Structure formats: C-alpha cells, structure tokens
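As structure tokens, one chain now follows by itself in the form predicted on its own.
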Amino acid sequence: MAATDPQNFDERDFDEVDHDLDEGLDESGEHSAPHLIGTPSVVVDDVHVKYRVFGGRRQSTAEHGRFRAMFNRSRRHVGAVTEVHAVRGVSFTAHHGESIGIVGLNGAGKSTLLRAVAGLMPVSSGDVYVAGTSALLGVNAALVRSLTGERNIMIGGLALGLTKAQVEEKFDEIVEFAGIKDFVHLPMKAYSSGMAARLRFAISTAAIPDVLMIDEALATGDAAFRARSQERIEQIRDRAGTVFLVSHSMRAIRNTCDRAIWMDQGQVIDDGPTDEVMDRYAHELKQRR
C-alpha cells in the first residue's frame, strides 16, 4: 500500500474505526437490501489529473535588507510553480443502480475525481465517460450569498434544466426538505452553514440526475435530514441513477453504498463491496494510529 504522510489525517478518519463492526447495520440491525445492477453508467480510463500552483516562497528582508526587499516586492512570487499530480492512473466502471462510495485521507484526490467525472476539471490523461445527466453536490458548491434562498432555488432549478413552471411546482418541497421556513425569504448570507447546505441539497437533487456525485454534504445536518437524504438517495437509485458519495464517516459509506473505492495518493488502493473495503480501510487506519 502507498504510504501516506502523517500531516494528511483526519479526526474524522478515526472517529468511528472503533465501531466499524456495527456500521454496516441500519436502524433495524440489518444491512440494506442490495439494488440491481444496470448497464455503464460511468466509466473512467486511466486518468490522471495534473494542475499547478503558482507562486513561490517569499524572501525575509533579514536575508537581504530592508531596501531591496521593497525594490523587489513586486518579484517576490514570479515563476514559482509546483505541479500536484492528484490523480493517478484511476480506471473503474459504474454502473446504473450502484451507490459508490470514495474514502481516503485528505489528499488522496477523492475530491479532484469526482470534480473530473462531473467535467468541472479537465483530465491530463486518459478518458472519462458518462452516460446520461450529471450533478455535483459539494458543501463548498458555490450560491449567490446576496441573494435570497427563494431566488437561489429558482437559479439552481434552472441551472439543473427544469423549468420555470417545474421549479414552482417543486419549491415548498425543497424549502420543507431543507428545513429553512421562512429563512428562505432572507438572503443567504444569514443562513448557518448547516443551513445552506441542506438547501443545496434539495436543490440539486430536485431534478433526480442519471449520476449524483456527493461531497461530504451528508456530512452536514441532523439526524432527521440524513434521514432525508438517505431516503432521497435511495429514489435515486430506485430509478436506476448512479450515486457517488466522498465522505469521511464510515457510518454514511457502509450506510449508503453497496461499494466502496479506496484511495491514497491519488491511486486506487482497493475496490469492492463497501462491508470488505470499509474493513481493510479501518484495519489500516488503526495500524497508521
């Protein structure tokens, strides 16, 4: 297995290891019932991921006086560029009706994946497809702060291709599934981050897509709007959609998903079903501890 700087741990890595044998149980002590299994819905061919960073270290006037380091100033950062190779060499298939789930620690490039799947980031090497509509439902998804969560859902319904009529028709169903009230006539810079990501959400799963890429929003929210979204999930997958799921809590992967890709240093380290991917990846977690 790759080795992983220690700096990159989480807390949240390690918060339930220690309960991993019990994750894999819903509310009744069963594991979930499994879905059936369609055609492709995504296929990812050895793909690599490279972007750089500009701008270098800046240089202390002790090294080289006062006077030239105001004369410099304007030097201090020109042609300092690091690459970071986040992905490397990822291939997978998936396909209509699996719910996937993405774990590893910070830096392994879970994120950079899914934002490459989805086309907000282009591929360096290799070939990405996708069969149908895709969304990404991130906590750090951008809405328009100045506006009001009423305006922001017509945006976001308009954005995801209904129309103006069909977002109407869906509006108290996102306000009451996000749990705002009234809060949704306010602007969004009032709302907690909790409450702007519920809202974010409903908005990007009122439109059901083919593929639903989540990041870490379930990890915000009380237990009833988990509920929720577990439950939304699974209409997803109910209509024969395609859920990807990066996420911290070992509880939310074993809870949701029928399979799990493991990541380090930006390559696939293990893949299969969650329960035996979720047990190597705790083992593993101890022995880093």
Ligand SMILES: Nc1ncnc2c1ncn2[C@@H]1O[C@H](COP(=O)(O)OP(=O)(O)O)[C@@H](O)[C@H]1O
Given for the second form:
Amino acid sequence: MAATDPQNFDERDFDEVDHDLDEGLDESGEHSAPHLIGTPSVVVDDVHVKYRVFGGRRQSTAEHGRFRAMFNRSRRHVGAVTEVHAVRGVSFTAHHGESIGIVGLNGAGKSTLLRAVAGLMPVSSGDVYVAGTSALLGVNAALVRSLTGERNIMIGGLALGLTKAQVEEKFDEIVEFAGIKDFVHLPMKAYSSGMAARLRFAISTAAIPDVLMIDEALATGDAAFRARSQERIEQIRDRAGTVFLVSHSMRAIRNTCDRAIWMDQGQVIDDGPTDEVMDRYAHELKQRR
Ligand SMILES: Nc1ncnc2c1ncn2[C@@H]1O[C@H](COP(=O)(O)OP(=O)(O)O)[C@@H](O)[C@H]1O
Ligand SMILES: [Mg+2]
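The structure above corresponds to the form predicted on its own; please provide the structure of the form predicted in complex with the ligand.
Next comes the full complex, and the chain you just saw is listed first.
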C-alpha cells in the first residue's frame, strides 16, 4: 500500500466519509478523520514494561527445572519485591488500514503490550506513539458489574468521548449488536459471560476508534456474534483504522490479519505476513510438543 501524499490528496479518497474534517467525531460520533492508508498509526519503540509484585516469594528450588529456567529469565527479586519484566525491548510500526495478529504462548507479554499501547500501563522505558483514539477490548475492560447494562452503555460511551445525545442515539444499536435484549435493564452481574463480553465489544466499538485492540474477546460468543464482530472489524479497517488481535485461534488470526507478530518471553520473535509467521509459529509449537 503506497502512502498518499498529504499535500496532494484527492477528495475521491474520502468519498465514503462524510464529515467535518476539523472534528475527530462526526455527528453520529464516529471517529472518521480521514487517515492516509499506509501511514504510521502506532509506533512502539524499544518498549520495556515491568510489573512489580510486592511480597512475592522466590521460586522454590523444588520447582520443576524447565519452569524455573523460564521464570528466571523474566523475574528478578529485589528484597520483598518481585519484578516481572513482561515486555522486553519491543519495537514495531503499525499502519493505517493494517490488521495485526499477536500470537505467542501464555505469559509471552501480549496483553501487557496491548495495555501499554492503550496507555493503560506505564512503560518502564521506550516510547509508544498512537495517532488518534484507541480502544482496548479485553476480558477485563472496565464495565461495572453492579450497574445495569443501560448505565454501563452510558458510562462506557462517555468514556469513549461520545456525548450523552450520541450515546442515546446509538443505544438501540448497541443493545441489538450485543443481543442482550431486556437484560439491558438488569445489573451486569446477572449476565452470562458471553452476554457481558458481547456488550463490552458493542460498547467499545460504538465509536469506531482509530486503533482497535482486541484481546481474545472474539473467543467468546456464538458463531453469529463472531460474524458480526468480524464485520465490525472490517468496518474499522475500511475506515483505515488499525486493528490488533490477540487470539489463541490461529484460524481467527489467519482470517482477520494481514500481518502477525509472534512474541515469546516479552520479545518479538517474528513479524511479517500472517501466513508466513503463522506457519513458522505452528511449526515451532509442533516441535515443542
Ligand atoms: N498484573 C500483573 N502483575 C504481575 N505480573 C503480571 C501481571 N500481568 C501479567 N504479568 C506477568 O507478565 C508476563 C506477561 O503476561 P501477559 O502480558 O499477560 O502475557 P500474555 O497475554 O501473552 O499471556 C507474565 O510473566 C505474567 O505472569
Ligand atoms: Mg493475555
């Protein structure tokens, strides 16, 4: 994809997008500023992220040797504090219109990396640059379980930068998309985990963000919901947004992403076209088994 010259853009590039160029949001509250396909949207430069766990105990020496070796690489004890070096020198550049899968074993640092890109987790060194708005959908997005779906839609919508009127306008669409019907009037603790995950997805994508990060959120829900989620992801990509998808489903990554980043022990092992990276990753998994 060639970058369009910003000095010289053609209105036809934006014929689907009808909005005020000076505003990030159009009247329906979508982030639809015209990005130039192929220009950088997220730059991650030598990022390190560490967790400090207080009162952590040294791994017992009786621990299985293989696991000890693994822990020792990323865990360091400083007095009563265990430092977990979860992301270790990660660099990559994502572009508008790109859909990037992030794969790797549990504990590889995928979720931590996305939290850092979303600005939810401070980096201990390095830089993260994100053009535009970002939203992270994950298993623990901030919805309040004691409040009704209705209240969560309002709070979540406002948190995304929508106005009250915009949330009200989108309300039916969100409920419809989540497929929760009358449950919207009940506290979210009455929801099944699938319903909660669908509502979270529906809220988080109500305002189409420039950068959408999905952390295993697609794993929940039935086939119909997955299909609708897929459609929403396509919409974001059509608006030249950037999508990051963390999933254990190799099929989901292959179907959704044109690029994949493989992480292991906090580092990037491989980064390239999805099929190539996934073939190498699958091969490595087979070897380890
Ligand atoms: N809240 C936390 N506190 C301390 N350590 C954490 C926390 N979250 C994750 N970690 C550690 O950071 C490393 C990376 O975890 P994570 O980013 O969740 O990996 P992944 O999403 O690839 O499974 C792991 O060693 C994990 O134990
Ligand atoms: Mg994770």
